[in-house]
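For reference, the chain that follows is the form predicted alone, supplied as structure tokens.
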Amino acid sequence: MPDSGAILVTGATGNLGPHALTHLLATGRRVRALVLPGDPRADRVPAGVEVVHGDLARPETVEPALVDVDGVLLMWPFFTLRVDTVPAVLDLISEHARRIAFVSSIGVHIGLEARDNNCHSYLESMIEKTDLEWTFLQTTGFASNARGLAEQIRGDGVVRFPYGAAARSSVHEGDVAEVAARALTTPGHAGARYVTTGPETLTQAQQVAIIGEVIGRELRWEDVPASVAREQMIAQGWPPSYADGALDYFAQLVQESELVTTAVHDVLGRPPRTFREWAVENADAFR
């Protein structure tokens, strides 16, 4: 008997959420978006998606969104929300849904994250304790993280950040979303840990150069001390432990390039999109 329940997407208005909603709609399933009350990005939810207002920080507000739900795409906003309510949220999901896809991090795969750091590894361990059919998407950095450089690029065209030689296999967030949609709507993905990456490694400086080529400007990378960037990241809202972890990881990637996998191709039957393709799609953000 085919699945008939709805699919719920948390983080529905972020970088990945709208892609996931679009892919899920294309399957013909009923799709629901959990949106914070007053979210200024609510217009990113595509037509045809049911919007339910709720907040993972208040599990009682999430339960109405789970009525008649078969699967959940879970993204936890670690930057803005502690994990205190994770057990309650997972209990509610387990009461209603059968499948869950969780957007995790390559940091778990390579052992960079400890389970006691209250981040992706902790969430994975908690989900594993449920009866849900789970799939973990252990992603490298989203290509959309480059949007954090947009202000500098639109300014004098010099990107000032540490570790320009760090080689990343950034993944198009739309590819991660499509893998998640496939995991939630087709059989064969229960218990899978998909390490989702882009098709190639590029240094951070090379990514900036590609953006320059796409928008027709010569851009330049200028390394600055990690301590300077740390202060700026914390001022922008990064928890100190996250800033430290990210900068330490970038330092590692100067010595050894980030992993490249075939996970996107294995699930979708096509290669992942390149960073250049992402830059073309998002060029207006840098002009």
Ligand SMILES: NC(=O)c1ccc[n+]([C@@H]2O[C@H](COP(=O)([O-])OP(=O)(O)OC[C@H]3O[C@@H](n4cnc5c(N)ncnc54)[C@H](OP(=O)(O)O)[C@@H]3O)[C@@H](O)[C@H]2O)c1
Contents of the next structure:
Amino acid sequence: MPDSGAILVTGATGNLGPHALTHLLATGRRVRALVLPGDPRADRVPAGVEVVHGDLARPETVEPALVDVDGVLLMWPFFTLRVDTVPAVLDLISEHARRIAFVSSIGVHIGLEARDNNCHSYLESMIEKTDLEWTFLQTTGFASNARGLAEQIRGDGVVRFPYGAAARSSVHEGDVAEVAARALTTPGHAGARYVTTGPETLTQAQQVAIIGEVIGRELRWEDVPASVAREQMIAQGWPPSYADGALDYFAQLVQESELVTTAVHDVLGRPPRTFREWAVENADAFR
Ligand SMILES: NC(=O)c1ccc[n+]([C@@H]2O[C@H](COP(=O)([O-])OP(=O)(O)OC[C@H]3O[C@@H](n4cnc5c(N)ncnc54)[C@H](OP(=O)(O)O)[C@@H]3O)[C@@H](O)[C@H]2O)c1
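If the structure you just shared is the form predicted alone, then what does the corresponding form predicted together with the ligand look like?
To see the whole picture, the full complex is given below, headed by that same chain.
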């Protein structure tokens, strides 16, 4: 079947989505964004992308976005959306499309998510049951997660969170997006599970220090007990099992650094971008 249809991107207005839209547009393919009705971030969708409104929580609203679609970049907003509608959404995608790339998590690769019963492992198992040509991006934490520290950084410059010594291989979300775009538009990626990471590990405290160097301010990390952060995470909308899973994982990364892979380089033919490069691009968020 020729690759003549459009590519649909869900999660189009989030951290990763706009990067994916830009990379897909550059291939010359028709690109469509699924956007929640009334989304205040709809202006993050670049010009040239067709916007179709739909809600993954109401599968019947997603079907119009799938007309004449060949490939789908699926993101499941895992904090805010339950998985009840996954089977119906995947049925619709299978009816229309041939390829799917799913933004999953390194947690599946290392067996963490099976324990916590989080959504990515479930989504992967359901996608595997379809006839779609699938590619999974089992990604480590996005560099953009550092935006969650921006308020503290802009305030007194002291980041209070547990496990400053946890060594993470955070990945530039734009790199994950580019790998996904490649998987949807070039042959050879069906059945691949790409564990996408950054080029190196940095402790959480080192990441904050780098942001400080980039914005010209001395920032400080202050470890607080995990129980304090857990309360804050739950207050911010994290389901308790996700908060526990994340905090246990950070504790583990104090003992053993997070995995670093060559997946981004293997697919894109260039090394993944560093956390410092991400911080330079996003410095204004911390000023
Ligand atoms: N962040 C990480 O470290 C990380 C690590 C591993 C995997 N992932 C996966 O990557 C995905 C993308 O991450 P991100 O940071 O780009 O996410 P994000 O910034 O939170 O963006 C989520 C996107 O989903 C949209 N959305 C929310 N509810 C929806 C619904 N019911 N129907 C349709 N769209 C809906 C949001 O629209 P609004 O703009 O209206 O909210 C937004 O565009 C995550 O969902 C997660 O599964 C992330």
